[in-house]
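The data below hold one chain only, encoded as structure tokens and taken in the form predicted alone.
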Amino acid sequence: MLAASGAGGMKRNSTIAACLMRTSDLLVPITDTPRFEAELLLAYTLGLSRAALLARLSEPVDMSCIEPLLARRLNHEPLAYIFGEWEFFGLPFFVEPPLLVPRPETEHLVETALKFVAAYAPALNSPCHIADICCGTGCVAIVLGHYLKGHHLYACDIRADAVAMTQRNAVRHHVPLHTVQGNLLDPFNALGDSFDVIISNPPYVPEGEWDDLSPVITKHEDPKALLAGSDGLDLIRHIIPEAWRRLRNGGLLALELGEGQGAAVAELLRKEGFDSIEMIRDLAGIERIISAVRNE
């Protein structure tokens, strides 16, 4: 908590303008965004939006009334956990510690399924059938069937609260969603190879890596979502022979990848029979997803 008078000396009765340049001072250390984080805390504790907030600087506020939630911000909490919610593909999505919180990166990974379904799909006679594995929050399968309408979407996780999770969040954006728990592709061994779509943001963190990330994944966040042996490919190497196994000729594997695992993931996908492998950069330029279609 801060001091009764305020960190640095400043009163707590305060206007929202020097509210906002004391917490954006204190946030600092923690993010490259304190000014617009300094906001975003501000706007939830006062249930305003943000446009709202910014419109009344030279209001009074009590500067106590954002101590809470500083507190957990400054103990490198994310925010999607404070608010209970973070946005993805422009939908909101609940979120709960220790689920991965959804990441902008990962919307590539959904760009790059519509794209095959826009242009594999009119083929069909009948629907895709559309698997998202470690589903973590639901965010990319349920985001596909928001603008996939009529298609089979089905969401797996190995944990009992990332399906629960998966599950409010199909519901709150009406999505018809067959989730399941277990690891990996083994919960759909009833389906056979009737997939056209396997996508997945799977663990692929090296564990050598582990002390180098921030304390915002490190304090809060699962590891097991994160990490995957030695090189960080541990899962996707059982994804690869299990997506070959499970997909339709014609179908589509896309998984998103850490930094420099490319070369790597292409070449077991290549060992398997894939072809047509593509690499998608992200904004930073990274090489983020690797897809590539099952042709025998």
Ligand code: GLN
Given for the second form:
Amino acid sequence: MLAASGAGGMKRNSTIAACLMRTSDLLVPITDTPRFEAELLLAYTLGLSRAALLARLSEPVDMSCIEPLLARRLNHEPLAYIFGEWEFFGLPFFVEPPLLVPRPETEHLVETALKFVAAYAPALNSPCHIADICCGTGCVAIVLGHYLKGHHLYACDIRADAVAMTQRNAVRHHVPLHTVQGNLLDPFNALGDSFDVIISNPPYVPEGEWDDLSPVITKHEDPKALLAGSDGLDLIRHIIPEAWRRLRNGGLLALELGEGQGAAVAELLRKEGFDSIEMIRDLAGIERIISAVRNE
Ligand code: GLN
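Switching from the form predicted alone: structure of the form predicted in complex with ligand GLN?
Next comes the full complex, and the chain you just saw is listed first.
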């Protein structure tokens, strides 16, 4: 029943268990989790959940059915692009190449904003205005919108396809979101509002570190979503003064950073006038998020 019609002379009458074993062996050179990925790829190919697949290990399958997706993964394509969606903060997001695949460490950016708004909003007596700069798939703004009902969410990106994807994901999650295309905070100049929260996971990888990144990133994701000059801070240097101008007094700026950038960014924030600077480490212990408050 599960035997898909494969082309060519692959071994056709195999079992799911044998197909998983072979696929997993082939994935060993490119991933630390070959068996898990083999299960995800075969489940997706057969239109089954992973649990359903694992309940049918002895059933027959045409071994060749996995070849197209396996070839893509062996070319280091992210699973997120193969599946067309990826989970972030417990919600599924559509994603297409070359938009940045949502990463687990970015969940700390969302947590930082949620924590701030929980303490700040009750005293405000009006909705918060929250802007996500360099929104990519829109995952950060949309998760915030999902948990912060009644507040005004904005998202912008320089890429038209990122803005379109953000809109698509906002519709998927029924989050009212104001999306605009443009460079950093430029698109917001036309809006009279000041913001209570500005958040961003901007490009921050130093150009010299490109070759050290995984081929999963360098072969498939947009370098412009990752690279930011020789020290990785080119975009952050622009965002900090712009955010100062666009934030209300008492408002929060939160940024994702690369390893070792915390001290330099804290200094940029202090020089601009920000205070209450806080650093949040990710699960690997790396200083990953910096937040600061605009207090005059
Ligand atoms: N954390 C990402 C990586 O190293 C970089 C994301 C970014 O530049 N915003 O792949």
